[in-house]
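What follows is a single chain, given as C-alpha coordinates, in the form predicted alone.
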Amino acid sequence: MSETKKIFIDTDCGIDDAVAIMLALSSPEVDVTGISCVAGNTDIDSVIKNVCGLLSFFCRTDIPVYRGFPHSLIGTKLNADDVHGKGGLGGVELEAIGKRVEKKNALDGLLEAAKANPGLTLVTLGPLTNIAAALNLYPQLKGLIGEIVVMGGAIGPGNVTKYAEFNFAFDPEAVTSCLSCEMPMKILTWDATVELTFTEKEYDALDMGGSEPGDLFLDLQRFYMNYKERTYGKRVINFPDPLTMACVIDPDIITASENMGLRMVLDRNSEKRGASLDAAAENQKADGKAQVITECSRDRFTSLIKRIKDYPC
(Lines of atoms letter the chains of each structure in order from A and count residues from 1; the text may use other names and numbers.)
(Lines give C-alpha, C1' and ligand atoms only; values in the text may rest on other atoms or scores of the structure.)
(Ligands and ions follow the chains in the order given, each with its own letter.)
Protein backbone atom coordinates (compact mmCIF):
# COMPACT_ATOMS: atom_id res chain seq x y z
CA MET A 1 0.00 0.00 0.00
CA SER A 2 1.41 3.41 -0.98
CA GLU A 3 2.26 5.96 1.69
CA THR A 4 -0.32 8.67 2.43
CA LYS A 5 0.64 11.90 0.69
CA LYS A 6 0.96 14.93 2.98
CA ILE A 7 -0.64 18.00 1.43
CA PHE A 8 -1.13 21.66 2.32
CA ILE A 9 -3.99 23.54 0.65
CA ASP A 10 -4.04 27.24 -0.26
CA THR A 11 -7.54 28.42 -1.19
CA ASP A 12 -9.84 31.37 -1.94
CA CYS A 13 -12.71 29.13 -0.89
CA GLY A 14 -15.58 29.49 -3.29
CA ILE A 15 -17.93 26.75 -4.48
CA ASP A 16 -15.45 24.58 -6.37
CA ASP A 17 -12.73 25.10 -3.74
CA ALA A 18 -15.13 23.77 -1.12
CA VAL A 19 -15.77 20.65 -3.20
CA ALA A 20 -12.01 20.17 -3.69
CA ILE A 21 -11.47 20.32 0.07
CA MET A 22 -14.38 17.90 0.59
CA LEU A 23 -12.73 15.53 -1.90
CA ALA A 24 -9.39 15.74 -0.09
CA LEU A 25 -11.02 15.00 3.26
CA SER A 26 -12.82 12.02 1.70
CA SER A 27 -9.67 10.49 0.20
CA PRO A 28 -7.37 8.24 2.26
CA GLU A 29 -4.53 8.80 -0.24
CA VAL A 30 -3.92 12.31 1.14
CA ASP A 31 -3.53 13.85 4.59
CA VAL A 32 -4.36 17.57 4.84
CA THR A 33 -1.77 19.16 7.15
CA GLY A 34 -3.12 22.71 6.94
CA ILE A 35 -5.16 25.19 4.91
CA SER A 36 -4.17 28.78 4.15
CA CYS A 37 -6.68 31.35 2.94
CA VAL A 38 -6.27 34.04 0.29
CA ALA A 39 -8.63 36.59 -1.23
CA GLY A 40 -9.93 35.79 -4.70
CA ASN A 41 -13.36 34.35 -5.31
CA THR A 42 -14.51 36.34 -2.28
CA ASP A 43 -13.01 38.50 0.47
CA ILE A 44 -10.52 37.05 2.94
CA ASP A 45 -12.90 37.02 5.93
CA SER A 46 -15.50 35.08 3.95
CA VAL A 47 -12.82 32.64 2.76
CA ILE A 48 -11.79 31.95 6.37
CA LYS A 49 -15.42 31.58 7.45
CA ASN A 50 -16.10 29.13 4.62
CA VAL A 51 -13.04 26.97 5.35
CA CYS A 52 -13.67 26.86 9.09
CA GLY A 53 -17.34 26.06 8.51
CA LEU A 54 -16.46 23.28 6.08
CA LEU A 55 -13.98 21.69 8.49
CA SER A 56 -16.59 21.87 11.26
CA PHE A 57 -19.16 20.19 9.00
CA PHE A 58 -16.70 17.38 8.22
CA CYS A 59 -15.59 17.03 11.88
CA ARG A 60 -12.00 17.97 10.99
CA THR A 61 -11.41 20.92 13.29
CA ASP A 62 -7.96 19.47 13.97
CA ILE A 63 -6.71 20.89 10.66
CA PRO A 64 -5.16 24.35 11.20
CA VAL A 65 -6.45 27.30 9.13
CA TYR A 66 -4.32 30.38 8.43
CA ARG A 67 -5.14 33.91 7.29
CA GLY A 68 -3.35 35.10 4.17
CA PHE A 69 -3.36 38.09 1.84
CA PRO A 70 -6.57 40.17 1.43
CA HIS A 71 -5.47 41.42 -2.01
CA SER A 72 -2.91 40.79 -4.75
CA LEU A 73 0.79 41.60 -4.35
CA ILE A 74 0.25 45.03 -5.91
CA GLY A 75 -2.94 45.66 -3.96
CA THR A 76 -5.57 45.11 -6.64
CA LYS A 77 -8.75 43.13 -6.08
CA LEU A 78 -11.14 41.14 -8.21
CA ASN A 79 -14.10 39.11 -7.05
CA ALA A 80 -16.31 36.40 -8.49
CA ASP A 81 -19.62 37.21 -6.80
CA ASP A 82 -21.46 36.50 -10.04
CA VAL A 83 -20.02 32.97 -10.16
CA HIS A 84 -19.90 32.06 -6.45
CA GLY A 85 -22.40 34.43 -4.87
CA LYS A 86 -21.75 36.95 -2.12
CA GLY A 87 -19.75 35.17 0.56
CA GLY A 88 -18.40 32.60 -1.89
CA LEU A 89 -20.63 29.56 -1.38
CA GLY A 90 -23.68 30.43 -3.46
CA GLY A 91 -25.79 31.33 -0.44
CA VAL A 92 -24.85 28.23 1.58
CA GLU A 93 -23.98 29.11 5.18
CA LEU A 94 -21.71 26.79 7.18
CA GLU A 95 -21.35 27.38 10.90
CA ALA A 96 -17.80 27.19 12.25
CA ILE A 97 -18.51 25.37 15.48
CA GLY A 98 -15.38 25.18 17.62
CA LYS A 99 -13.05 26.19 14.78
CA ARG A 100 -11.05 29.42 14.57
CA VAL A 101 -8.24 30.72 12.43
CA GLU A 102 -4.70 30.28 13.84
CA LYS A 103 -2.67 33.17 15.24
CA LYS A 104 0.15 32.36 12.80
CA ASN A 105 -0.29 33.83 9.32
CA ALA A 106 -0.44 31.80 6.10
CA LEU A 107 3.26 32.16 5.33
CA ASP A 108 4.35 30.94 8.75
CA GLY A 109 1.74 28.16 8.66
CA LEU A 110 3.08 26.85 5.37
CA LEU A 111 6.66 26.93 6.65
CA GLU A 112 5.70 25.05 9.81
CA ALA A 113 3.86 22.37 7.82
CA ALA A 114 6.74 22.01 5.34
CA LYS A 115 9.32 21.63 8.12
CA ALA A 116 7.19 18.96 9.77
CA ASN A 117 6.57 17.15 6.47
CA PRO A 118 9.56 17.36 4.10
CA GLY A 119 8.47 16.63 0.55
CA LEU A 120 5.07 18.20 1.22
CA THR A 121 2.73 18.64 -1.76
CA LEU A 122 1.34 22.17 -1.95
CA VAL A 123 -2.08 22.37 -3.65
CA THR A 124 -3.14 25.87 -4.70
CA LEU A 125 -6.79 26.51 -5.60
CA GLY A 126 -6.76 30.32 -5.76
CA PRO A 127 -4.45 33.21 -6.61
CA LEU A 128 -0.77 32.53 -5.87
CA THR A 129 -0.28 35.59 -3.66
CA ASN A 130 0.43 33.72 -0.41
CA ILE A 131 2.77 31.30 -2.15
CA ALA A 132 4.85 33.95 -3.92
CA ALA A 133 5.24 35.87 -0.67
CA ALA A 134 6.14 32.74 1.31
CA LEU A 135 8.78 31.60 -1.21
CA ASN A 136 10.30 35.07 -1.16
CA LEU A 137 10.32 35.36 2.64
CA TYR A 138 11.36 31.77 3.32
CA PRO A 139 13.66 30.52 0.50
CA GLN A 140 14.19 27.28 2.46
CA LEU A 141 10.69 26.24 1.36
CA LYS A 142 12.19 25.34 -2.01
CA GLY A 143 14.02 22.46 -0.35
CA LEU A 144 11.06 21.37 1.76
CA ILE A 145 8.16 21.38 -0.70
CA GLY A 146 8.22 18.41 -3.05
CA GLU A 147 5.78 19.75 -5.62
CA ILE A 148 3.28 22.55 -6.22
CA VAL A 149 0.03 21.57 -7.95
CA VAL A 150 -1.78 24.64 -9.22
CA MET A 151 -5.24 25.37 -10.59
CA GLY A 152 -4.79 28.34 -12.89
CA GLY A 153 -4.05 29.76 -16.28
CA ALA A 154 -5.36 29.08 -19.76
CA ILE A 155 -3.52 28.32 -22.95
CA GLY A 156 -6.73 28.77 -24.93
CA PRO A 157 -9.57 31.19 -23.99
CA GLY A 158 -9.85 32.18 -20.34
CA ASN A 159 -12.87 32.50 -18.05
CA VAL A 160 -12.51 36.06 -16.76
CA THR A 161 -11.39 37.60 -20.06
CA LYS A 162 -11.00 35.95 -23.45
CA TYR A 163 -7.28 35.69 -22.65
CA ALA A 164 -7.02 35.07 -18.92
CA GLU A 165 -8.18 32.63 -16.23
CA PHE A 166 -9.36 34.13 -12.92
CA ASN A 167 -6.72 32.83 -10.48
CA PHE A 168 -3.82 33.98 -12.67
CA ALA A 169 -5.55 37.23 -13.66
CA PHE A 170 -6.07 38.12 -9.98
CA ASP A 171 -2.32 38.22 -9.31
CA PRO A 172 -0.13 37.65 -12.40
CA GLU A 173 2.91 39.10 -10.60
CA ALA A 174 2.60 36.31 -8.02
CA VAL A 175 2.40 33.69 -10.79
CA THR A 176 5.56 35.09 -12.41
CA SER A 177 7.36 34.97 -9.07
CA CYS A 178 6.36 31.35 -8.44
CA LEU A 179 7.32 30.24 -11.94
CA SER A 180 10.75 31.83 -11.59
CA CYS A 181 11.46 29.80 -8.43
CA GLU A 182 12.05 26.73 -10.64
CA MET A 183 10.28 24.33 -8.30
CA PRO A 184 8.53 21.16 -9.55
CA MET A 185 5.11 22.41 -10.62
CA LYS A 186 2.00 20.98 -12.24
CA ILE A 187 -0.62 23.41 -13.53
CA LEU A 188 -4.15 22.30 -14.32
CA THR A 189 -5.40 24.90 -16.77
CA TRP A 190 -8.89 26.17 -17.53
CA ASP A 191 -8.54 24.23 -20.81
CA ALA A 192 -8.60 20.94 -18.88
CA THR A 193 -11.69 22.07 -17.01
CA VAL A 194 -13.53 22.88 -20.22
CA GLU A 195 -12.58 19.47 -21.63
CA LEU A 196 -14.33 17.88 -18.64
CA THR A 197 -17.56 19.89 -18.74
CA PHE A 198 -20.56 17.99 -17.34
CA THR A 199 -23.99 18.37 -18.89
CA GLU A 200 -26.94 18.51 -16.48
CA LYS A 201 -27.75 14.90 -17.37
CA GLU A 202 -24.17 13.79 -16.62
CA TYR A 203 -24.20 15.81 -13.40
CA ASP A 204 -27.49 14.22 -12.26
CA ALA A 205 -26.03 10.79 -13.02
CA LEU A 206 -23.47 11.35 -10.25
CA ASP A 207 -26.40 10.66 -7.89
CA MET A 208 -24.85 12.62 -5.01
CA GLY A 209 -27.94 13.09 -2.82
CA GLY A 210 -29.00 11.02 0.17
CA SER A 211 -26.26 11.84 2.69
CA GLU A 212 -25.29 15.04 4.49
CA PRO A 213 -22.04 15.51 2.52
CA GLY A 214 -23.77 14.58 -0.75
CA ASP A 215 -26.61 17.02 -0.09
CA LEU A 216 -24.09 19.76 0.70
CA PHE A 217 -22.37 19.05 -2.62
CA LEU A 218 -25.69 19.51 -4.43
CA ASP A 219 -26.54 22.69 -2.48
CA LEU A 220 -23.19 24.22 -3.39
CA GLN A 221 -23.53 23.47 -7.10
CA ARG A 222 -27.04 24.91 -7.50
CA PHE A 223 -25.92 28.55 -7.66
CA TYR A 224 -23.08 27.73 -10.08
CA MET A 225 -25.35 25.76 -12.41
CA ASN A 226 -27.80 28.68 -12.49
CA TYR A 227 -24.93 31.08 -13.25
CA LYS A 228 -23.89 28.94 -16.21
CA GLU A 229 -27.43 28.97 -17.56
CA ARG A 230 -27.76 32.76 -17.14
CA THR A 231 -24.39 33.48 -18.72
CA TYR A 232 -24.04 30.83 -21.42
CA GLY A 233 -27.59 29.59 -21.93
CA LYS A 234 -26.62 26.03 -20.94
CA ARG A 235 -27.11 24.09 -17.72
CA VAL A 236 -23.61 22.67 -17.51
CA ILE A 237 -21.01 22.54 -14.78
CA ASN A 238 -17.22 22.53 -14.48
CA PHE A 239 -15.02 21.35 -11.62
CA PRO A 240 -11.68 23.21 -11.86
CA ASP A 241 -10.53 22.92 -8.24
CA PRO A 242 -11.88 19.40 -7.60
CA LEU A 243 -10.17 18.26 -10.80
CA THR A 244 -6.91 19.75 -9.55
CA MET A 245 -7.28 17.91 -6.25
CA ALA A 246 -8.12 14.72 -8.13
CA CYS A 247 -4.78 14.98 -9.96
CA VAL A 248 -3.05 15.01 -6.57
CA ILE A 249 -5.03 12.07 -5.22
CA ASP A 250 -4.71 10.00 -8.41
CA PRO A 251 -1.97 11.23 -10.78
CA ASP A 252 -3.07 8.61 -13.33
CA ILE A 253 -6.15 10.75 -13.94
CA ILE A 254 -3.93 12.95 -16.14
CA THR A 255 -4.31 11.86 -19.77
CA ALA A 256 -2.64 14.77 -21.56
CA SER A 257 0.02 17.24 -20.43
CA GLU A 258 3.01 19.09 -21.79
CA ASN A 259 6.17 20.44 -20.21
CA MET A 260 5.90 24.06 -21.16
CA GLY A 261 7.70 27.35 -20.64
CA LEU A 262 5.13 29.96 -19.59
CA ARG A 263 5.16 33.73 -19.77
CA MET A 264 2.70 35.92 -17.88
CA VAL A 265 1.40 39.16 -19.36
CA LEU A 266 1.93 41.84 -16.67
CA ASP A 267 1.24 45.03 -18.64
CA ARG A 268 -1.54 46.83 -16.75
CA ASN A 269 -2.62 48.60 -19.93
CA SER A 270 -2.94 45.45 -21.99
CA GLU A 271 -6.22 43.62 -22.54
CA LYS A 272 -4.14 40.45 -22.22
CA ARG A 273 -3.01 41.20 -18.65
CA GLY A 274 -3.12 37.99 -16.62
CA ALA A 275 -2.82 35.73 -19.66
CA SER A 276 -0.48 32.74 -19.43
CA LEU A 277 1.23 32.23 -22.76
CA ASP A 278 3.26 29.39 -24.24
CA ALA A 279 6.58 31.23 -24.39
CA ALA A 280 7.96 29.05 -27.21
CA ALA A 281 4.92 29.74 -29.39
CA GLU A 282 5.34 33.46 -28.72
CA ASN A 283 9.11 33.36 -29.34
CA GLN A 284 9.55 34.89 -25.90
CA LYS A 285 11.68 34.07 -22.87
CA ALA A 286 9.74 31.98 -20.35
CA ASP A 287 9.14 33.08 -16.75
CA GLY A 288 9.47 29.42 -15.82
CA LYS A 289 8.50 25.88 -16.74
CA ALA A 290 5.73 23.59 -15.56
CA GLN A 291 3.89 20.41 -16.46
CA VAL A 292 0.74 21.90 -17.96
CA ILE A 293 -2.23 19.52 -17.63
CA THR A 294 -4.77 19.89 -20.44
CA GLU A 295 -6.88 16.72 -20.25
CA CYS A 296 -8.04 14.28 -17.56
CA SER A 297 -9.98 11.01 -17.36
CA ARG A 298 -13.70 11.60 -16.86
CA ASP A 299 -14.27 8.09 -15.49
CA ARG A 300 -11.50 8.34 -12.90
CA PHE A 301 -12.65 11.79 -11.82
CA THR A 302 -16.25 10.66 -11.50
CA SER A 303 -15.17 7.72 -9.37
CA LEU A 304 -13.29 10.03 -7.01
CA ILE A 305 -15.97 12.70 -6.68
CA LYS A 306 -18.53 10.12 -5.59
CA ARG A 307 -16.46 9.50 -2.47
CA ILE A 308 -17.82 12.73 -0.99
CA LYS A 309 -21.31 11.24 -0.66
CA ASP A 310 -20.00 8.42 1.53
CA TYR A 311 -17.90 10.53 3.91
CA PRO A 312 -18.89 9.55 7.48
CA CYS A 313 -19.86 12.92 8.98
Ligand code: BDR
Given for the second form:
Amino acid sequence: MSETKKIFIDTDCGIDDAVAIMLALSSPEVDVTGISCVAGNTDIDSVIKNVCGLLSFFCRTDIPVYRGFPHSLIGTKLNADDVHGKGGLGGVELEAIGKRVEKKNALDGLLEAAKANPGLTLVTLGPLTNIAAALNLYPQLKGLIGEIVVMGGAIGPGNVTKYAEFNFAFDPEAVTSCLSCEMPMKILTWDATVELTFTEKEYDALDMGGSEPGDLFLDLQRFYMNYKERTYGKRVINFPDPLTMACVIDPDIITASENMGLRMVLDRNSEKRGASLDAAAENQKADGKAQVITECSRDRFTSLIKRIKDYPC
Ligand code: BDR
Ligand code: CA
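Now show the form predicted in complex with this ligand, given that the preceding structure was the form predicted alone.
Following is the full complex, with the preceding chain placed first.
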Protein backbone atom coordinates (compact mmCIF):
# COMPACT_ATOMS: atom_id res chain seq x y z
CA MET A 1 0.00 0.00 0.00
CA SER A 2 1.57 3.35 -1.03
CA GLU A 3 1.79 6.25 1.41
CA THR A 4 -0.98 8.82 1.66
CA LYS A 5 -0.19 11.80 -0.56
CA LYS A 6 -0.19 15.15 1.24
CA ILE A 7 -2.00 17.73 -0.88
CA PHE A 8 -2.83 21.44 -0.66
CA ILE A 9 -5.76 22.75 -2.71
CA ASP A 10 -6.11 26.21 -4.25
CA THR A 11 -9.68 26.86 -5.38
CA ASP A 12 -12.17 29.43 -6.73
CA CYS A 13 -14.91 27.19 -5.31
CA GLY A 14 -17.64 26.96 -7.90
CA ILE A 15 -19.77 23.87 -8.55
CA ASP A 16 -17.09 21.54 -9.92
CA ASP A 17 -14.47 22.75 -7.41
CA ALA A 18 -16.86 21.70 -4.64
CA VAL A 19 -17.19 18.25 -6.20
CA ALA A 20 -13.38 17.99 -6.53
CA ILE A 21 -12.96 18.83 -2.84
CA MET A 22 -15.67 16.29 -1.95
CA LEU A 23 -13.77 13.70 -3.98
CA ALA A 24 -10.49 14.48 -2.20
CA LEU A 25 -12.16 14.21 1.21
CA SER A 26 -13.65 10.85 0.19
CA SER A 27 -10.30 9.41 -0.96
CA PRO A 28 -7.89 7.70 1.44
CA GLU A 29 -5.03 8.12 -1.08
CA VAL A 30 -4.79 11.85 -0.29
CA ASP A 31 -4.63 13.94 2.87
CA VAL A 32 -5.77 17.58 2.49
CA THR A 33 -3.39 19.76 4.54
CA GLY A 34 -5.00 23.10 3.67
CA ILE A 35 -7.19 24.99 1.19
CA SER A 36 -6.49 28.46 -0.18
CA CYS A 37 -9.16 30.55 -1.85
CA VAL A 38 -8.89 32.75 -4.92
CA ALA A 39 -11.41 34.80 -6.90
CA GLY A 40 -12.57 33.19 -10.15
CA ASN A 41 -15.89 31.44 -10.50
CA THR A 42 -17.24 33.82 -7.86
CA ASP A 43 -16.01 36.61 -5.54
CA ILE A 44 -13.46 35.82 -2.84
CA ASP A 45 -15.91 36.09 0.09
CA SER A 46 -18.27 33.60 -1.56
CA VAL A 47 -15.35 31.24 -2.32
CA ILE A 48 -14.37 31.27 1.37
CA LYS A 49 -18.00 30.79 2.45
CA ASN A 50 -18.40 27.84 0.07
CA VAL A 51 -15.19 26.10 1.18
CA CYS A 52 -15.95 26.59 4.89
CA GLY A 53 -19.52 25.38 4.35
CA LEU A 54 -18.33 22.30 2.50
CA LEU A 55 -15.77 21.40 5.19
CA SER A 56 -18.44 21.86 7.81
CA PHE A 57 -20.84 19.58 5.87
CA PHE A 58 -18.09 16.94 5.59
CA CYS A 59 -17.13 17.27 9.29
CA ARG A 60 -13.60 18.36 8.33
CA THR A 61 -13.39 21.74 10.07
CA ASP A 62 -9.84 20.74 11.09
CA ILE A 63 -8.57 21.65 7.59
CA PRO A 64 -7.31 25.28 7.52
CA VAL A 65 -8.81 27.66 4.93
CA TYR A 66 -6.93 30.75 3.73
CA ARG A 67 -8.02 33.97 1.98
CA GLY A 68 -6.25 34.78 -1.29
CA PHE A 69 -6.45 37.27 -4.13
CA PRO A 70 -9.80 38.98 -4.89
CA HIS A 71 -8.80 39.54 -8.55
CA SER A 72 -6.08 38.64 -11.06
CA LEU A 73 -2.49 39.88 -10.73
CA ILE A 74 -3.34 42.88 -12.92
CA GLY A 75 -6.60 43.59 -11.05
CA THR A 76 -9.13 42.16 -13.53
CA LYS A 77 -11.99 39.64 -13.09
CA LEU A 78 -14.27 37.54 -15.30
CA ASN A 79 -17.89 36.78 -14.49
CA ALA A 80 -18.98 33.11 -14.34
CA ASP A 81 -22.44 33.57 -12.77
CA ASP A 82 -24.10 31.93 -15.78
CA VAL A 83 -22.09 28.70 -15.24
CA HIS A 84 -21.91 28.56 -11.43
CA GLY A 85 -24.75 30.84 -10.32
CA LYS A 86 -24.48 33.86 -8.04
CA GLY A 87 -22.46 32.76 -5.00
CA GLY A 88 -20.78 30.01 -7.02
CA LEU A 89 -22.71 26.89 -5.98
CA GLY A 90 -25.69 27.05 -8.34
CA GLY A 91 -28.01 28.35 -5.61
CA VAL A 92 -26.92 25.81 -2.99
CA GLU A 93 -26.21 27.47 0.39
CA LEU A 94 -23.90 25.64 2.80
CA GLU A 95 -23.77 26.82 6.36
CA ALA A 96 -20.28 27.08 7.85
CA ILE A 97 -20.90 25.85 11.38
CA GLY A 98 -17.78 26.20 13.54
CA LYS A 99 -15.52 26.99 10.60
CA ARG A 100 -13.75 30.29 9.90
CA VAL A 101 -11.05 31.47 7.57
CA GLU A 102 -7.53 31.62 9.11
CA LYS A 103 -5.87 34.96 9.97
CA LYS A 104 -2.87 33.89 7.87
CA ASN A 105 -3.26 34.61 4.11
CA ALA A 106 -3.14 32.08 1.24
CA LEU A 107 0.55 32.66 0.47
CA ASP A 108 1.64 32.14 4.07
CA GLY A 109 -0.74 29.18 4.43
CA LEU A 110 0.83 27.45 1.45
CA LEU A 111 4.34 28.10 2.75
CA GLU A 112 3.45 26.68 6.15
CA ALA A 113 1.92 23.54 4.62
CA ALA A 114 4.90 23.04 2.29
CA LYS A 115 7.41 23.43 5.13
CA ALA A 116 5.50 20.91 7.24
CA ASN A 117 5.13 18.48 4.29
CA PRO A 118 8.15 18.61 1.96
CA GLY A 119 7.24 17.05 -1.40
CA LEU A 120 3.68 18.38 -1.05
CA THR A 121 1.38 18.09 -4.09
CA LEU A 122 -0.30 21.40 -4.93
CA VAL A 123 -3.64 21.03 -6.72
CA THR A 124 -4.96 24.18 -8.37
CA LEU A 125 -8.62 24.36 -9.40
CA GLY A 126 -8.86 28.08 -10.18
CA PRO A 127 -6.84 30.99 -11.59
CA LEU A 128 -3.14 30.72 -10.69
CA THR A 129 -2.98 34.16 -9.02
CA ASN A 130 -2.21 32.98 -5.46
CA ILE A 131 0.36 30.48 -6.69
CA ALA A 132 2.24 32.94 -8.91
CA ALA A 133 2.37 35.45 -6.06
CA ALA A 134 3.47 32.80 -3.53
CA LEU A 135 6.25 31.47 -5.78
CA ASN A 136 7.45 35.01 -6.35
CA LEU A 137 7.40 35.98 -2.68
CA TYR A 138 8.72 32.67 -1.34
CA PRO A 139 11.09 31.13 -3.94
CA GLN A 140 11.94 28.41 -1.39
CA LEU A 141 8.55 26.88 -2.25
CA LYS A 142 10.17 25.54 -5.39
CA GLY A 143 12.24 23.10 -3.33
CA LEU A 144 9.37 22.18 -1.02
CA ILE A 145 6.54 21.47 -3.48
CA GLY A 146 6.90 18.10 -5.23
CA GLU A 147 4.45 18.75 -8.05
CA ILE A 148 1.75 21.19 -9.15
CA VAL A 149 -1.35 19.66 -10.74
CA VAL A 150 -3.32 22.35 -12.53
CA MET A 151 -6.79 22.55 -14.07
CA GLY A 152 -6.48 24.98 -16.94
CA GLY A 153 -5.76 25.75 -20.54
CA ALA A 154 -6.91 24.31 -23.82
CA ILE A 155 -5.05 22.96 -26.79
CA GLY A 156 -8.22 22.83 -28.87
CA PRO A 157 -11.09 25.33 -28.42
CA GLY A 158 -11.53 26.92 -24.97
CA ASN A 159 -14.70 27.41 -22.94
CA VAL A 160 -14.64 31.20 -22.53
CA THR A 161 -13.37 32.09 -25.99
CA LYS A 162 -12.53 30.10 -29.09
CA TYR A 163 -8.94 30.06 -27.80
CA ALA A 164 -8.93 30.25 -24.02
CA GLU A 165 -10.09 28.24 -21.02
CA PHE A 166 -11.56 30.08 -17.98
CA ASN A 167 -8.81 29.64 -15.33
CA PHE A 168 -6.04 30.63 -17.74
CA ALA A 169 -8.11 33.44 -19.30
CA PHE A 170 -8.81 34.88 -15.83
CA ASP A 171 -5.10 35.38 -15.08
CA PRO A 172 -2.74 34.59 -17.99
CA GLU A 173 0.14 36.55 -16.43
CA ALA A 174 -0.04 34.24 -13.40
CA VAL A 175 0.19 31.17 -15.68
CA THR A 176 3.30 32.55 -17.39
CA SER A 177 4.86 33.28 -14.03
CA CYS A 178 4.19 29.74 -12.71
CA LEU A 179 5.43 28.08 -15.92
CA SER A 180 8.66 30.05 -15.77
CA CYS A 181 9.45 28.59 -12.30
CA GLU A 182 10.20 25.28 -14.07
CA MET A 183 8.61 23.11 -11.39
CA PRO A 184 7.20 19.64 -12.14
CA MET A 185 3.74 20.47 -13.45
CA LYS A 186 0.79 18.51 -14.84
CA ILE A 187 -1.99 20.41 -16.58
CA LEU A 188 -5.43 18.88 -17.06
CA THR A 189 -6.78 20.73 -20.08
CA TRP A 190 -10.31 21.67 -21.07
CA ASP A 191 -9.81 19.19 -23.95
CA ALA A 192 -9.60 16.28 -21.47
CA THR A 193 -12.78 17.53 -19.83
CA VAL A 194 -14.68 17.65 -23.12
CA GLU A 195 -13.39 14.22 -24.05
CA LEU A 196 -15.03 12.90 -20.87
CA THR A 197 -18.42 14.57 -21.27
CA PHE A 198 -21.24 12.70 -19.52
CA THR A 199 -24.63 12.61 -21.26
CA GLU A 200 -27.63 12.90 -18.95
CA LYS A 201 -28.16 9.15 -19.29
CA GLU A 202 -24.55 8.38 -18.31
CA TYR A 203 -24.79 10.89 -15.47
CA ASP A 204 -28.02 9.34 -14.13
CA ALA A 205 -26.36 5.91 -14.30
CA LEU A 206 -23.88 7.11 -11.65
CA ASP A 207 -26.84 6.73 -9.28
CA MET A 208 -25.50 9.27 -6.78
CA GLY A 209 -28.68 9.97 -4.79
CA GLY A 210 -29.74 8.42 -1.51
CA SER A 211 -27.07 9.66 0.91
CA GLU A 212 -26.43 13.20 2.23
CA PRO A 213 -23.21 13.76 0.24
CA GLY A 214 -24.71 12.05 -2.83
CA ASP A 215 -27.76 14.34 -2.68
CA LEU A 216 -25.50 17.39 -2.29
CA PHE A 217 -23.59 16.28 -5.40
CA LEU A 218 -26.86 16.15 -7.37
CA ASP A 219 -28.08 19.51 -6.00
CA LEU A 220 -24.84 21.18 -7.05
CA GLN A 221 -24.75 19.73 -10.57
CA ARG A 222 -28.40 20.60 -11.38
CA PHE A 223 -27.59 24.26 -12.11
CA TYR A 224 -24.64 23.28 -14.34
CA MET A 225 -26.70 20.79 -16.37
CA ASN A 226 -29.37 23.47 -16.91
CA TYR A 227 -26.69 25.96 -18.00
CA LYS A 228 -25.41 23.45 -20.57
CA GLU A 229 -28.90 22.96 -21.93
CA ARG A 230 -29.57 26.74 -22.05
CA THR A 231 -26.28 27.50 -23.76
CA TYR A 232 -25.54 24.47 -25.93
CA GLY A 233 -28.95 22.81 -26.20
CA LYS A 234 -27.65 19.59 -24.59
CA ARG A 235 -28.18 18.15 -21.12
CA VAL A 236 -24.59 17.09 -20.43
CA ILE A 237 -22.04 17.44 -17.62
CA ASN A 238 -18.28 18.07 -17.68
CA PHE A 239 -16.05 17.57 -14.64
CA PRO A 240 -12.93 19.77 -15.05
CA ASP A 241 -11.89 20.11 -11.41
CA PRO A 242 -12.98 16.63 -10.24
CA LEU A 243 -11.04 15.12 -13.15
CA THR A 244 -7.95 17.10 -12.08
CA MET A 245 -8.34 15.78 -8.54
CA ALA A 246 -8.79 12.27 -9.93
CA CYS A 247 -5.39 12.57 -11.67
CA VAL A 248 -3.83 13.27 -8.26
CA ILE A 249 -5.65 10.42 -6.50
CA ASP A 250 -5.02 7.89 -9.27
CA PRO A 251 -2.37 9.03 -11.79
CA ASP A 252 -3.05 5.86 -13.83
CA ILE A 253 -6.31 7.48 -14.86
CA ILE A 254 -4.31 9.50 -17.43
CA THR A 255 -4.54 7.83 -20.85
CA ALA A 256 -3.05 10.56 -23.07
CA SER A 257 -0.57 13.30 -22.23
CA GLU A 258 2.38 15.06 -23.79
CA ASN A 259 5.37 16.94 -22.39
CA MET A 260 4.91 20.30 -23.97
CA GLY A 261 6.52 23.73 -23.95
CA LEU A 262 3.69 26.24 -23.47
CA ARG A 263 3.44 29.89 -24.36
CA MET A 264 0.67 32.11 -23.01
CA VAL A 265 -0.88 34.86 -25.13
CA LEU A 266 -0.72 37.98 -22.92
CA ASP A 267 -1.48 40.71 -25.47
CA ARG A 268 -4.45 42.61 -23.99
CA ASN A 269 -5.73 43.57 -27.42
CA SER A 270 -5.58 40.08 -28.89
CA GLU A 271 -8.68 37.90 -29.23
CA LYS A 272 -6.33 35.05 -28.28
CA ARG A 273 -5.47 36.53 -24.84
CA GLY A 274 -5.40 33.71 -22.28
CA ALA A 275 -4.69 30.99 -24.85
CA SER A 276 -2.02 28.42 -23.96
CA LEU A 277 -0.17 27.57 -27.14
CA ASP A 278 2.05 24.62 -27.99
CA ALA A 279 5.22 26.72 -28.35
CA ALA A 280 6.99 24.25 -30.69
CA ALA A 281 4.03 24.10 -33.07
CA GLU A 282 3.92 27.93 -33.11
CA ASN A 283 7.68 28.15 -33.54
CA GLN A 284 7.92 30.30 -30.42
CA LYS A 285 9.94 30.30 -27.21
CA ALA A 286 8.09 28.48 -24.40
CA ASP A 287 7.29 30.16 -21.06
CA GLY A 288 7.89 26.76 -19.48
CA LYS A 289 7.11 23.05 -19.76
CA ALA A 290 4.36 20.83 -18.39
CA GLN A 291 2.86 17.39 -18.83
CA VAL A 292 -0.30 18.35 -20.69
CA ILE A 293 -3.14 15.86 -20.11
CA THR A 294 -5.67 15.52 -22.92
CA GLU A 295 -7.45 12.24 -22.10
CA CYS A 296 -8.43 10.20 -19.02
CA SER A 297 -10.08 6.83 -18.38
CA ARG A 298 -13.87 7.13 -18.06
CA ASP A 299 -14.17 3.88 -16.08
CA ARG A 300 -11.57 4.84 -13.51
CA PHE A 301 -13.10 8.30 -13.11
CA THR A 302 -16.58 6.85 -12.71
CA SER A 303 -15.52 4.53 -9.91
CA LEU A 304 -13.72 7.36 -8.10
CA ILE A 305 -16.63 9.81 -8.27
CA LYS A 306 -19.02 7.22 -6.81
CA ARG A 307 -17.00 7.31 -3.57
CA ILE A 308 -18.63 10.64 -2.71
CA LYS A 309 -21.98 8.95 -2.15
CA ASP A 310 -20.51 6.70 0.54
CA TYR A 311 -18.67 9.43 2.51
CA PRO A 312 -19.67 8.92 6.17
CA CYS A 313 -20.98 12.39 7.08
C1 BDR B 1 -12.55 25.78 -14.95
O2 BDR B 1 -13.18 27.05 -14.80
C3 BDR B 1 -14.21 26.96 -13.86
O4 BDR B 1 -15.44 27.25 -14.46
C5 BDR B 1 -14.22 25.56 -13.31
O6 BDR B 1 -14.35 25.59 -11.91
C7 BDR B 1 -12.89 24.98 -13.73
O8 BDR B 1 -11.90 25.20 -12.76
C9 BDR B 1 -12.99 25.16 -16.24
O10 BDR B 1 -12.63 25.98 -17.30
CA1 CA C 1 -12.49 25.96 -10.52
